[in-house]
Structures are given as C-alpha cells and as structure tokens.
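This document opens with one chain alone, in structure tokens, the form predicted alone.
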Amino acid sequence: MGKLIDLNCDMGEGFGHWTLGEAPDEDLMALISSANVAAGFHAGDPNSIDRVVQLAKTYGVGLGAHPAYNDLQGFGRRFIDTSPEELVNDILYQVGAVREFGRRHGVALQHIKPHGALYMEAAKNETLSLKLIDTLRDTSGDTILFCMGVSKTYDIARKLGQPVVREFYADRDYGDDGSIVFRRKVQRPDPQAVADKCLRACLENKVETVDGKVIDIEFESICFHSDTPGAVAIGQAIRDGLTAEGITIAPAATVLEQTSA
C-alpha cells in the first residue's frame, strides 16, 4: 500500500447568523478525510453541530470535536489562567456535545483536538495535558487526539496508549524548534505554494522555519484552516498536489491502521 496521510479542518466555526471565514462548510468536507467541529466555546452552536455532523456523515469524513477555551468572544485564541481539573471539564463538555450529535446521526467519534489557544498551553503545560489523557483513557479510551509532534501532549499520549495522530500545520509557519509559529491574523497564501510545502513535508520530512532552516518534521495529518483567506483553493491544492505523487488522502483512524501493522 503506498503512502496514507490525514487531511483535517476546522469547521462549523461560526455561532447563529455569523460565520468566520469565506469558506462553505459543504465545499471544504469535500477534499478533507477529518473534520475538527466547532464545539461551542469558541465558535459554534447546536444546530451548527448537527449540520456539521450530517455533513461528515455524507463525505464519510472521520468526524473531530474541536473544544476550546471559554472564549466565544475571542475565538478561542486568548488564554485563560484557570486550572487544568477546569479546562478538562471544559472539555469534556464540548466532547460530549459533538459525540452525542455523532449518536443522533450514527457517526462515531474519531478524534479530539483542542482548538487556538487552549491547544498550544497544552502542548507546554504537562500537568493539563496529563490530566486531560488521564481523562481520556478513562472515557474515551479508543479516540485519537490530534497534537503538535513536539509537545508534552504527544510525549505523554504516547507514553500513556494514548491514540494520537500528530499534525503538520499547512498554512501556518514554523518555528526552528518544531513548534508553529501563532499569528492572530493571517495573510492570503499562495495555494501552489503551500501544497508545496506540503508535499514536501510528505516526501522529504522536511520543512523550512520562518528564520531559513529547514529541519525535520514527522507527522501523520496535515491541517488547514477554514479561516484561512482561499481556504478551499488551499485545500484543493494540497490534495491535488499529494495525490498527484500517490500519496492517498484517508481519515486519521486510517492512517493510523497502517502505520501501527
């Protein structure tokens, strides 16, 4: 079998009448195998979520809660100095409110991957990413949680058996140590130029920092962001690009069949 990798985004990122970004829903659940939903603290609602759901559940889309800081206001992307007993719960709340619309409409829970802000404390923060997999192995044993390859959260899924599919972020830069780089607002890339830098990443495990280095990167999904100016253009272009090489576009429980045989 040739290569599989993961392509996932955040979706379902509105609340009500509004919505963040330029990019359908329904346009972006076409070319991605994961799809990272909205689950009420940042973004979304519960008609929001049922959509999405439905929508996963007609792309055969490996469906994702996507729970974030309590920050509607701030889209999640602000931090907020509260304990880790209370950002698990937090969590757990939003997981629970995304699985019980995937029961309505008989999709099951892939994964879980906390959104902005609330996903970069984690991977610094080994007392919060420690008690949210303790919490997992408790209750969602059998759920793969998405995180950078170079943080406390990976390090401790893994030690712990954790499922856990590492990410390489698309249109977002990076760090020479591994870590991307956070930017409130984004420019407009270049799709070509991003698919690129995907490919590459596929090919070579390279990819080059924001300072000129290029340094290893190893990973078993690629994100983008619906956020993202020319997010649909973006995610065309990096599925056009990998599977141009061969490399087969499948949901992250896929993926991580084959590189666990």
Contents of the next structure:
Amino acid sequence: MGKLIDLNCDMGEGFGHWTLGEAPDEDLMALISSANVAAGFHAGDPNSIDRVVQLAKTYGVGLGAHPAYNDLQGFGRRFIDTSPEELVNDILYQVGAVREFGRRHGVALQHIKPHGALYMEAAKNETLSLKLIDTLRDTSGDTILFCMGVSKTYDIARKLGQPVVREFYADRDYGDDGSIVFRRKVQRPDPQAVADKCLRACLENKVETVDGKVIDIEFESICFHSDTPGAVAIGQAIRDGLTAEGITIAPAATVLEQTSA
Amino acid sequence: MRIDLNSDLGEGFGPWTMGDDAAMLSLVSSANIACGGHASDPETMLAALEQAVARGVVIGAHPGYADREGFGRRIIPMTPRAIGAMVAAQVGALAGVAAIAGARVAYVKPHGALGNLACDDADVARAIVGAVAAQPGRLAILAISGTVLEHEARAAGVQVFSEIFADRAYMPDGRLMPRNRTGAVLHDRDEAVDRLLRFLETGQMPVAEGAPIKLAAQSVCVHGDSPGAVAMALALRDRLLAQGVTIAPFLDVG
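Output the form predicted in complex with the partner chain next; the form predicted alone has already been displayed.
So here's everything in the complex, that chain up top.
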C-alpha cells in the first residue's frame, strides 16, 4: 500500500444567518478526508453542526470536533487568559456537542482539533495540554488529537498514549522553528504553489520557511482553511497533486492505522 | 420630484459579513445601521458609521430583537417595558459609537420581526416610540407607510417618515401583501421601477385588487443582502436619476 495522508479542513464556521468564506461546504467535503466541525464557541450553532455532520457522513469524511475559546466576536482568534480547568471544561462541552450530533447520524467522533488561539496556546502551555490529554485519556481514549508537530500537545499525547496526528499547514507560513506564523488576514494563495508545497512536504518532509530556510517537517494530516480565498481550488489542487504521485488521501484514523501497522 | 433611498447596513457580526455595504452606501441617502441586537458589534458599528460618514449618508439606528441566531427575524415574546429598554439600549449603543466616528444618529427604524410587530401592535409601537422620544437629539422614526407605528409616532409628536417598497405588492388598505401570498414580491425589475415612478408622479399606488390608493412616502427601502438585490437597487437608482428624480435624505441634518 502506498503512502496515505489525511486532508483536513475547518467546517461549519458560519453562525445563524452568516456564512464564512466563499466555499460551499459540500464542495469542500468532497475533497477532504477529515472535517473539524465548529462547535458553537468561536462559530457554528446547533443547526450548522447537524448539517455538517450529515455532510461528513455522506462523503465518508472523518468527523472532528473543533473546540475554541468562547469568543464568537473574535472568532476564537484572541487569547483569553483563563485557567486550564476552565478551558478543559470548555473543550469537553464542545466535544460533547459534536459527538452527540454524530451519534444522531451514526458517525463516530474521529478526532478533536482545538481552534485558533486555543490550539496555539495548548501548543506552548504544558499545564493545559497535560490537563486536556489527561482528561481525554478517561473520556475519549480512542479519539485522535490534532496538533502541531512542534508542540507540548504532541509531546504529552505521545507520552500518555493518546492517539495523535500532526498537521501540515498548506495555506499558512512556517517559521524556522517549525511552528506556523499566525495571521489574521490571509491573502489569496496560488493553488498550484500550495499543492507543490504539500507534495514536497509529503515526499521529502521539507518545507521552506518565511525566511527562506528549508526545514524538516513530519505530519500525518494536511490542513487548509475553508475561509482562505479560493479554498475549493486549493483543496482540489492539493488532492490532484498528491494523487498524481500515488499518495492516497484517507481519514486520519486510517492514516494512523497504517503508521502503527 | 425627490425621494430618499434607505438600506440596512452594518449587519455583519465579528468575522462574518452580510451584504455589500460599500455598494449600498454608494447609492442610498439614508443608512439603517444595526446596533448589536440582531447583528453587529462595536467594531462592526464603528466601521459602518465611518463608511456612512465618508459617503455623507444620513444615519439611522436599526434596533432588533437581541437574537443573533435568528437575525432578529423571530418574534421573541417581551413586555413593552422590556422592548422599550432594549430599543433604548441599542440606539444608545450606536449613538455612543457614532460619537467616536464623528457621526450623529438622526432616526430609528426597527428591524425584522420587531419592525413587523410594530406595524400592527399598538403596545409595541408605543414602547418603541416612547424609547425614541426619550433619547437626546430629537430622533425621528422611519416607519412603513400606513402602519400603527407611523400612527403612534405621530400621535406622540415624534417626527415620523414613511417608507415604501419598490418590489412589494400592496393591499387595498395600504399594507404590504404578506410574503407567503402569490404576487407579494415583484420580480420584474422594470415593472417595479415603472410602478415606483408612477407613484412618485401621482402619489397613487396600484394595489392587488381595486383602484390605486393614496400612500405617503418619503423613502424607498432597498436591499443589499444578495448580488441580485444590489443590482436591483442600482437599476432603481439609475432609472430614478434618468427620470430627473432627486435622491436625497428625508431628513436634512445639515
């Protein structure tokens, strides 16, 4: 069997009557293998969760919860200084919401991916990552945690035995330390350039940083964002580029099975 | 002939946008700006107010039920007292942000379900009128022509202006035909503009059944919530201008 890679995207990030980005959810769902479903704190509402979970089922996409800081207005992109206990409760609450809609539609929860500023905070906050993963060992021992390769989250998940997937960011820039450069406004990227970047990362495990340095990178899943301008074209280009080189796009759980086999 | 064009603006929230504010601001003379109830937040208000100031558009507050999930389109049961406090809080919020933008809120137009209820429910209409009358700056009310809200505002001595819809059918009693009825919305752009031009000349509005009726209107409500709606509003404006109609605010705020 050839190389497998997961392709994930944040989904259901509208709210009420508002939609985010120009890409129709269904078009994206046809391209990806794992979906991170906004759970109502930074975006999403019960109706969007219900709809996106059904789409994930229809397209055989791995279902993920995408918990965030409780900050709709800031779209979960602002750091909110609060205790790890409170944040873990926030995460459990949101995971529970997505899992319940999954139960409704007969889809198991495959993964959890913290969103935005919470993801970045967990990456560097050892206490938070430890408390989160310690809790997940009890509540969601088989649920895959998504994170950055260079993060406390990854190190602790490995140590405690939580299934974990490292991400490669197709539409974000890398710093020399292998972490992503966080930015609020993302320009319209060239889909082919994004696809080439992903292919190189898959084949050579290399990525060029914002400062022009080439660093090693390891990952099991590629992430692109539904609100990046041209998201559907980007997803299609990534998929086409990888498939042409014999790489198969598969849900994170399948990728992990192959890795551990 | 002269008429005002008004549109709802600033109806985004946080990262989300709604409609094409820039396009609508280029063609209206009055802007109804959301106040954080059904849509908007302080930053979104500030951005909308700054754009309105830059275009020289008269600014109105557009309070709605505090129901973002439902975009203020669902009736939330509330006492008149609570409605009055809610309207005052939202108008005050917009006025506060307007002070930063060097703007002034000149009138109030209730949004969505609240606006619809105020068309028929005298208690709700009075609650809104009372809240508006209590604000500093002698705010006016923009009401749908022929409604209880218009009547209550006038009865309370609050300056009131009336709006009509270019793309909606009217009933013999001067009310809008409910959206769920066949023919409630005029889909043909030219037909809608022709009807509006005749109305501006004669003051007579054709109705679903019977002879045209007399309607008062100082403003026409246009929408920018879809590309089709923006195109419709642009076409309306172009035709009005071509016919020599002046598009100007119903309020002279100097």
